[in-house]
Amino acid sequence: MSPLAESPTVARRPRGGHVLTSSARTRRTNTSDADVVIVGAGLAGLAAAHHLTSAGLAVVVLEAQSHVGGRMATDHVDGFRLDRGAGLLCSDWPELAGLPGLGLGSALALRPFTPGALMRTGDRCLPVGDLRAGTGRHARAVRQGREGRQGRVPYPYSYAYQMRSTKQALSAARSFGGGRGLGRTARTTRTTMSDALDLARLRAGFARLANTPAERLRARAELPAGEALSARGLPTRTADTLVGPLLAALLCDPELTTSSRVADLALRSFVRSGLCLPAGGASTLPELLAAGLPKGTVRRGVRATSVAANAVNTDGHGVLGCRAALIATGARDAARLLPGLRVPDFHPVTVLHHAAQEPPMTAPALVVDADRHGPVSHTWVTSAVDPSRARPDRTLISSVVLGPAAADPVGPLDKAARTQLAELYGVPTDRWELLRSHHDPRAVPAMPTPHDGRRPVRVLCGLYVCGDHRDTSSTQGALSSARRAAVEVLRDFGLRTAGVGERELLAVA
């Protein structure tokens, strides 16, 4: 490993400080074709190009794909619109909210999901991690948007409000599907008195995570979050059939070899304000990135195959003369163009599509296999999140596969897999329709422990990188590498920060 490309203390600024001066900037300026070439168009490449163009800088985002986004890609199938990858979005996430160009006004539509998530486990269906659910001011503040002080989520702790919050929560599982799957099957299963205890004594867990600082969380001791559930004194129960297979879900990690840390803060995320999906499919938020940004700054087809300080080698579009080049890809391309960077592991993933004539479920709902009785590890009816996503007279219902099952070939995968949902949803599964299965074998770089959710982003003056690689294995974290870089290359250049690096925001998974 190149202590270069991994040591924030290797590469120093000019001494004297890192202010240019005007006449050093208008010398490089007149010799440059950009004064930061982005090489990437993904989600942090687009996100960088916003933050460096909004400071004054004229940026030039190479993408050697003919589509932007990277991972985040939406394939259009027969009427349908059919995500690439697994990543699921969390509204509270700041670097999104804070991301220019997707500010007030956007027309970037979030289609939340129903708080919380099912667990279907045997002949039961759990709801776990709603804390909206109940009666009372704390749940009308809830609801309406409201905080308690500090911010602070205003969820009470006392045992009879949770117990009544969950016998309302279990209720409102009954009743999901309006009589059709899943929900028949709940409504024809009994809940027992353990399954209150249990979900009670979570949901005040949940309660108390969710009004925990982020920079508590971080100086947790770091543990894999496997072992951190059993650390933590959670009955082995409610580990093993509840939490451990949502965190799994949340992580895209069956093994739960990720980060304690990390797995804190993507429950913290997730209790707090639930998931969603960008309307029109994943592809939506990079394709509005790009159409932000001035014309002409991104170019597709164009592949990086060298870069330097101070230029870009292309394969067939020559050379591109820059103040400043930032790769923005994947951790494995990076290190192909800056040799040194450590490559982590990943987890793979396999999407699976299915199109039916009935909905299963009619709820926007998470589905989870507490049970890991077959390859599909979450599930849920897409066209109940998102209707733009499926024709109006079809179902689209997706599944994602975890871990080696996610390798296997696509015809034993899709029967296991069927097989599965029926059982999960409670309807023939026989008839429904494979429009696409989508395998990545890279689709999450891993973050086992030690990690370091804040890998440097400058590799010296005038190269940067950034990428979810640098960060937390997510959309946010790839977001906030953007930011940090562009706070790096503004730095660099003697241009105040203002509106980029003075807002402190706490990447989360």
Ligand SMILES: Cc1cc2nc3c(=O)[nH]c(=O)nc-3n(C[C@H](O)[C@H](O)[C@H](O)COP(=O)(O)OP(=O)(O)OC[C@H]3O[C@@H](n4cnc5c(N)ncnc54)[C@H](O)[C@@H]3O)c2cc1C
Contents of the next structure:
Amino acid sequence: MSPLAESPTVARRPRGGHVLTSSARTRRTNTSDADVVIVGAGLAGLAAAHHLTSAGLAVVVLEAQSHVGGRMATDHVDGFRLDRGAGLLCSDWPELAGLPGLGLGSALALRPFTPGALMRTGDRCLPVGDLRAGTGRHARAVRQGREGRQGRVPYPYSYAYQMRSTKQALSAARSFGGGRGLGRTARTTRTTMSDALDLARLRAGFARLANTPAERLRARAELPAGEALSARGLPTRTADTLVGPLLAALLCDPELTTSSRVADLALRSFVRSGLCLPAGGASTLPELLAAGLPKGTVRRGVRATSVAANAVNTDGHGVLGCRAALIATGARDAARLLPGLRVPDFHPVTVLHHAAQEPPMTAPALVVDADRHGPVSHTWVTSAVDPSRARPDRTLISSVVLGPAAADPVGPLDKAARTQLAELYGVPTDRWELLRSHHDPRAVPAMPTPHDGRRPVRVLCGLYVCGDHRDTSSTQGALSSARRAAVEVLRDFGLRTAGVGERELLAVA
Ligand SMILES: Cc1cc2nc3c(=O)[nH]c(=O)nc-3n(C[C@H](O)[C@H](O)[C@H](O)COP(=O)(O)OP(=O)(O)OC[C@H]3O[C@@H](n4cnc5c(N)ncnc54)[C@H](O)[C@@H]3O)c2cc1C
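Structure of the form predicted in complex with the ligand, given the form predicted alone:
Below is the entire complex, every chain and molecule, led by the chain shown above.
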């Protein structure tokens, strides 16, 4: 048994209600710089630091970059706030609400996309996934987030109801844009009867999905998401033009090789809560977390070069003694520090940010190119979703490129994207200014079958690892892995873990 596990469990109760052992405290002050050294101040590292400091432990977080947030960074350029990632969140992700400092009533404001997504196919624009549309009793309940008798949101699924609310959603899609761009184009297009039927069927399916407990989805047979769409009897047209492109956008996976369990959970979150962006930029989340930590916890510009259970070596900043080390870097950096750790494949992503004089549409909607006739998978008018991200006199449009095209040189990529965006929004784009493009070849760890959404986070007593690659490849996954790692650390320290929530928080994409 390790010395940490042997520590007597008596002593005082620090903030957070955990029991900190007296011998453990003495050992830290005598021989260590911190109880726990965390490597990496991305979302996972900062969340873990919150859990551990709330339990009364002394924590140091080392961050190689000059800023916190890792892949959730935001560049400030000429009055614009430009995310390096896409930063799309689902407000029903349990980890978001459960995190100290980010829960209800915190400084974090989420800006919703409404309606869920607009699928552009041919000359049509079909709204999908917004179960909150409509004026009926059920839609109102979904909008207000009211819970049903058994703790469920009472989603409607009768065919008649879906037909009615589909009509409402379609007319809402036509009126979006206030006569501009996408709105004007959509208003002039005819929505066919078969579109309406497809959408009604889809909304009924989504409603059932929204009401299915996550555990049931996780127990379903696991296939690549693309295969699962046809295996489940979804009409080819619906799968190809509606659900497939939407899933590709949600998972950053145009080939849909992701595990169908992860895909189901991602879709479920989408239909339950829709998508949103953190106000002020993706970096708001990690910055709020960092600001909530005790002063001096985060040390920026310090790169860890090797890690052991009792010490972390750094590049030019000496050795830090500790009782435990937690590696919270991306997958590849984690494997450098912990040789033998699995490195997954990755989905590359490029994000293009354009500025325009006029908004190409006024609706805060996610526009998905269902026909995939260019490099852009999905796009949105960022300043319509979150006005704080753009100068008042300009419009900010963000677009996401997935798959091999993401690696194309910026010049040709921007040219092809502008042509496609002109068609999607129905406005000229030649005078748009490319503010920034950000390419990340390792943006999102791939999650093919079989996917283990709860990879072990405890390497051995005193050595731990967390990050999105241990869970699901998303903000929710990074936070979930951090909580699991914090629980393991506290257990090995002989401390209570109740405050961190040992409840089974679902890793929902
Ligand atoms: C382009 C793009 C689009 C995305 N779109 C979405 C999306 O729409 N929705 C969503 O939920 N997720 C999205 N993601 C994924 C999401 O950003 C990540 O899942 C999440 O940010 C991972 O957080 P993390 O803390 O696990 O890792 P990271 O954010 O990678 O943090 C790791 C940190 O460790 C630091 N580090 C590395 N090595 C060392 C070292 N040796 N010493 C000290 N520090 C070190 C790094 O500098 C970094 O700050 C996207 C990502 C990208 C890049």
